[in-house]
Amino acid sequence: MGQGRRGRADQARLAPPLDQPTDTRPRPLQFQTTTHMNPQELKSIMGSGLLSFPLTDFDAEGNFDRKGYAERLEWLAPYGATALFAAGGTGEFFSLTADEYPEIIQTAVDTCRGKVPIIAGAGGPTRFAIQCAQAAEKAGAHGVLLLPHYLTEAGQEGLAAHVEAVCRSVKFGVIVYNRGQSKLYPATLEKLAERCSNLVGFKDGIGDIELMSSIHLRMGDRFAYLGGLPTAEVYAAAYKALGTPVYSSAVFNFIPRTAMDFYRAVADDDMATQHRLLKSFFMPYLEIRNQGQGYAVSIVKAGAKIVGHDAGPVRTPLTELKKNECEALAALIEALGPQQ
């Protein structure tokens, strides 16, 4: 999968890394991870700010690259994200083994301790999701994002049993992710909220405005809400109008300054800045992303490589961007200017 790739040092020579942020950049709140965060603290974190999902670094053979991953987190941590999701969708959770997962979460927690909270991804079959959640709690993560279960379709009763089993297996906070075959409805979420006090967050990756509105109106402030559609910036203003001003940014992985600028524009209702960045970067970016299935992750890894923070190859079944697509992406990034 990685044959013929240059090493990390070669990539750094091809594209100089972006400058580190200045001391005037807004800093995330300081949290200590010597004890587990209680669910309400996790809910508070989700209440404001920009969240992001760091890429997971792999070497040329596709194996987890611990050193590269730690360096990535050290680069991203000071830019101002409220929390980072380790081993999430952009972090290729779907490709990770049971042996790799604990090391990835532990690396994230150790690297970001006292700098930015780490929320771990977990998902797949119920028992595997429980193993992941418990490993994340043991590592000192601040909570878990429950990604969709694997493949099979299920009704509301089965989905609720799955979510409840994961919630009951840990003490820290759980955020449920509505996406794909895991689509929870308001009545189901209400019952889960009654049964699971540590279920404190809801992330939407479906984009059904009617459903999202009905969930928000029914659940109120029982949950913290997070917009999670791919390239969430495109939908940020609409979701804010629905009462969900917080979202997760994938492009933070390679244009962190621009990602923070866009978030501040959303927070300040600065439509001029939003429209300028949507027109000049995000809409052309979507045109590239939409050229291939699975490109929502592949294009982020390509962007990181372009700016000198190569995370290695994507794992199958994902595929890399083609040369002309990478060139088009590089032009968009260059037009944004330095990320400092």
Contents of the next structure:
4 protein chains.
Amino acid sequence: MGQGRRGRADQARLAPPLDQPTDTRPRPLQFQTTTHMNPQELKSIMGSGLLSFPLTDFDAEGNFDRKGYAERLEWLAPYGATALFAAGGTGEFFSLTADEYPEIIQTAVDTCRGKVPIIAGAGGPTRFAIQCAQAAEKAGAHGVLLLPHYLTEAGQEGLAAHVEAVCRSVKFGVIVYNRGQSKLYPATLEKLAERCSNLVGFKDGIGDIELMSSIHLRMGDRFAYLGGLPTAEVYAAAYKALGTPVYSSAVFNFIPRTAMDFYRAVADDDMATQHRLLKSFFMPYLEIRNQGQGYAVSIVKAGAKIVGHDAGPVRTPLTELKKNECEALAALIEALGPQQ
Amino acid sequence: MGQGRRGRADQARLAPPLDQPTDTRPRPLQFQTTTHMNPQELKSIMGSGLLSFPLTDFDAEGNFDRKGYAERLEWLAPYGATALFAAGGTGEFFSLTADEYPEIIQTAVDTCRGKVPIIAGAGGPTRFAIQCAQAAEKAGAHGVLLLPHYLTEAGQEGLAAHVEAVCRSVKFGVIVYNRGQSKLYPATLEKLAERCSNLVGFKDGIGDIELMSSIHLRMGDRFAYLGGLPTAEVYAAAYKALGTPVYSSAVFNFIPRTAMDFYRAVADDDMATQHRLLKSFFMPYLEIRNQGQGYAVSIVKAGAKIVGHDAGPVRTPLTELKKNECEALAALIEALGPQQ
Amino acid sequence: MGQGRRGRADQARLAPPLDQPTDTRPRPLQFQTTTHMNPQELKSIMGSGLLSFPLTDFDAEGNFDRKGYAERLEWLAPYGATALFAAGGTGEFFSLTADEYPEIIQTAVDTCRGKVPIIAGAGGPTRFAIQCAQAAEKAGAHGVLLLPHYLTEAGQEGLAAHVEAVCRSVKFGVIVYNRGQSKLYPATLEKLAERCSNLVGFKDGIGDIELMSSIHLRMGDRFAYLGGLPTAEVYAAAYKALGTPVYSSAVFNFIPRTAMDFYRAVADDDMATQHRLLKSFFMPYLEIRNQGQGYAVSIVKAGAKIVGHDAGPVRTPLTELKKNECEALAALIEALGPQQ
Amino acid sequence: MGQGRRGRADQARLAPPLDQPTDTRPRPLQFQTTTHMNPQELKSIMGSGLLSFPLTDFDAEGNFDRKGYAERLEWLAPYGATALFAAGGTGEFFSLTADEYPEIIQTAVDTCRGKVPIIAGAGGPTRFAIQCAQAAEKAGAHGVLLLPHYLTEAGQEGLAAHVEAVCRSVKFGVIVYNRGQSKLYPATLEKLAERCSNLVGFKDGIGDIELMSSIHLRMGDRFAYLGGLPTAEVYAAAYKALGTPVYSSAVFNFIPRTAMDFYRAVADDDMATQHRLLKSFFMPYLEIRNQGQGYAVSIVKAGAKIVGHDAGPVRTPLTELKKNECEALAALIEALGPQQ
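I have the form predicted alone already, so could you send the form predicted together with a further copy of the same chain?
The complete assembly is shown below, putting the previous chain first.
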């Protein structure tokens, strides 16, 4: 990689990962995260490198395990993700209650201060999503990812009003997440973007190329984009070709070095490395993941345990991987070689 | 179960609505609801007459309006529903937060004490559903309807663990609700019934005749059954024919007399009355309701306002009916004649 | 309509099956089917008793087996079905070619002349459906069941034009079949009914109670209705309660006596018999049927073989039941007792 | 494979379109299509450039218009598509009958001989698909695209048997098409590839990136791949990034120059041109196309008429675009400038 590229990468992200692709050892980052980050800074961060969603640690009783969670973040922080999403989908946001949420975000912010920005999950009923977003802002998080509302069908107008209400409740940046029954169309996003200057990011969890392309072509650089399908690596090259190269990696939670290697292969259009890892790891990984509904998260917790960073049990309605599934996953991980 | 309680349950099951089908005037019920009701009493209640889900009142700022809600329940209580579900789907459970939930249930219990049993909604993350269920039990509600979990996919085993955790957290009866991605199959329900003696009811919001029939044939009188599709009147005759004659009426919220008339026509196999009301009211009503996603609730709030019992605005992501839709609804309601 | 025909239609509608429910032995029917039947006669026939869809016999090479098919129809004709559908869904219409279709219909018409009316399947591309319908009319069939078009998406206007073209190509009656991507809504059916006097029947293969009820309430006695979900017995009571008591029985192909018993139990609102047969036979039958896609037909061919009326192999893309599935089916059939 | 043939295949693969991207004027191709082409040659052709599906011409009565069709192919042949699919999806294969199919293919083969290879559509019931494939082979077509079977659900095993039967019925190459309910998974495709040496191509009409990627990673260069979603240009960059750069263009039917320009922009990773055309043409085009079910074909016939190459009416169940939709389309086409 030539000097010019290094320079451009530095500008984009300020961070080492792409500069020193062969050195993946944990290291203190110079990156100094401010306590507050304005929406445009969040947007820049989102567009500049790999993102990940750390698991949330629970103890044997299923209660939040603050100590384990802090250690997890300290372990993951140096690997080069551009931002970490606390209490996102992989962090079982969908199983958290109002009383435990602030502590989780505060732990993430405190642990990662000066290391890596923290974007907090929010979602559910409008008023609960606002409570989350405001708690996250107060805790010093750098933005919020808005997960879907709860249960009811809703039309574009109602979804927009929901998103707008959350955006107006905070000053920091908001990333909206298309997933399940919360599916915003380009015209709706355009209106929201006009009304909410702090709506700066769009995460896709639908996987409809026509819709994703329509949104990107309509909104252009008004948003930062984030590929957010489960096991997003499988979609990464396709999304990059659409103009949206950034994605969030769930496997970063247990094979952070491989996750970064794959991300760099995408960034460099290194198809050989992508195909090698897709064939040797991700495709058989999908076969395990597709054995059970909800395994997109369970398998990540299983992976973390296998690599010695146990995050405790998943909460219902998720279930643990079966023994043979864990063994198959362990074999896949081992074949990748050391992650340190 | 003491003699006194058994007596009351019998009264409920054999209560006036079906005995005196021609007298639909509001009247003081002799039914004396106890503060506590055991699961079998709840099951008896569920199987004995029309159920309904009152709207939840919000003020202009969208905050819970306790006074309006109490007046609503006082208005509806004498019309002959066997039980009222506080903070259920039509009550926008999906938009409520942990801090406002207990007051809603307490208001319902206090207002309806001695008049009609209150079953409380619960749902979302397992721990939140437990918080709801326990708060409802403490407030003196007579059981809980468990709405779906939030967001994540889940398999049968995980869904069962979720339902079991909620059942074990309370002593009163639990009704489980198949809807959306929370879809329990007969074998799962059978296991749950063995493990949870207080799981006494099943509500269907899927509308798959084969599944509903399979569940009913497998579980028989172990459960009480409740047809819970939106505008359940349309399904009532079919579900009765499967052996599950009880349903919950949303339109009871604004045309309680017609709702009771229809229920009696179903109970009496009076197809002429059913078809007359289906053709003159319910089918054109569906045409309005199907204009917008989420209108299944919005149209009920619109109806309540039209009949002079305004429950305030819906919360996002729901939206209000358009003006012309309200006018069409008003014309339909007026054509039914007086409801008192 | 001449006096003689009217008389025969009356005979059909009032025919023995429902009059003499306890005598189920095969018997020569007095019913003398004319070579031609007008659409209103077809409609009367459709509304008067159990319908069934005989399997189509193939030899070891998969070619149409005329002799086997004729024997099948002679075996089934006396059991009391009001009409038989030749080359319908259970008869693998979806696997037949233009050159073999006329022979199948001609065989059915010739074999059943004077015994039971034959309604022929038709479907696929508009022009192919017209070829089928005209060939069936020429062969002396008494009407046609219009199965869905092939492959493409289509809107209501295009579907209506397709159905109208088929109706206009023949003089006898047409029954339209909602299934898969061919889903006509009430307003479309109303327009078609105005334009096509020979469109006299509606068969439902969707299973959406709200849609079925809307259609029935809108169209009333303009159509005869036919419940046509796979294993329609499971839906029969529900559909009867909606006002559409007639259905087509696939299991009639191998347990004709039980099929007629069940039909009479539906006609008589005999819930005990229905529930007994649903629990002892149909529910475990569904468990086998749901093991494989396309098994709704394969399991019927397996059943026919088990009872000594082998219809040969299914055509691709259908597959035969596995050995253990056949054994489970044989046990279910045996438990029902003799069918003669 | 003889020397001459190999040479011609090489010519095809290395043919002008990508070599001379700036010269888009119609020109006589040196490519001399032989009457027969072996499966590997077909595979080479498929992987070497833009493919397209010409419309099928119908006259005012809806009958096949041989003269119009021949003129259409003569018009389109010089524009640089690597192969043309006669009677494919855009050619309304789904509306054709057995008696008109051979003439269509023969017309295409005769007209394009020595200009561009013809791949014929086939589909529907197994035996009909075989009739088509054999007729196409006899007519001198260079391969067959196997569209889905008709109507019935089917499992992987049955789908595979269906595809295998078609492959075994011919000697030339077969391309299988995942679309709608005919969805082959990687393991099934792998087995089919082992058993059918003439199965050389895979066309995707599902749009599931995870599935497409799984198939490509599993099958590698055993197959040639073809992106076949409606308006495939929207997916082209994403599919190229997965390793499958070839797609079939429907708009080639009326804006062949723009279609070739876009194809070259994809081949050259020229994102600026792609985004310009996507924003100025394809996105507003999708808005028209998405107005009606089945418009994916109707809009192409409308486009052909607008540019002076009227192909006559669509067949039911398709419908023509409305007048205002045609005007909007005409404006989009005009804005692209001359296509010659």
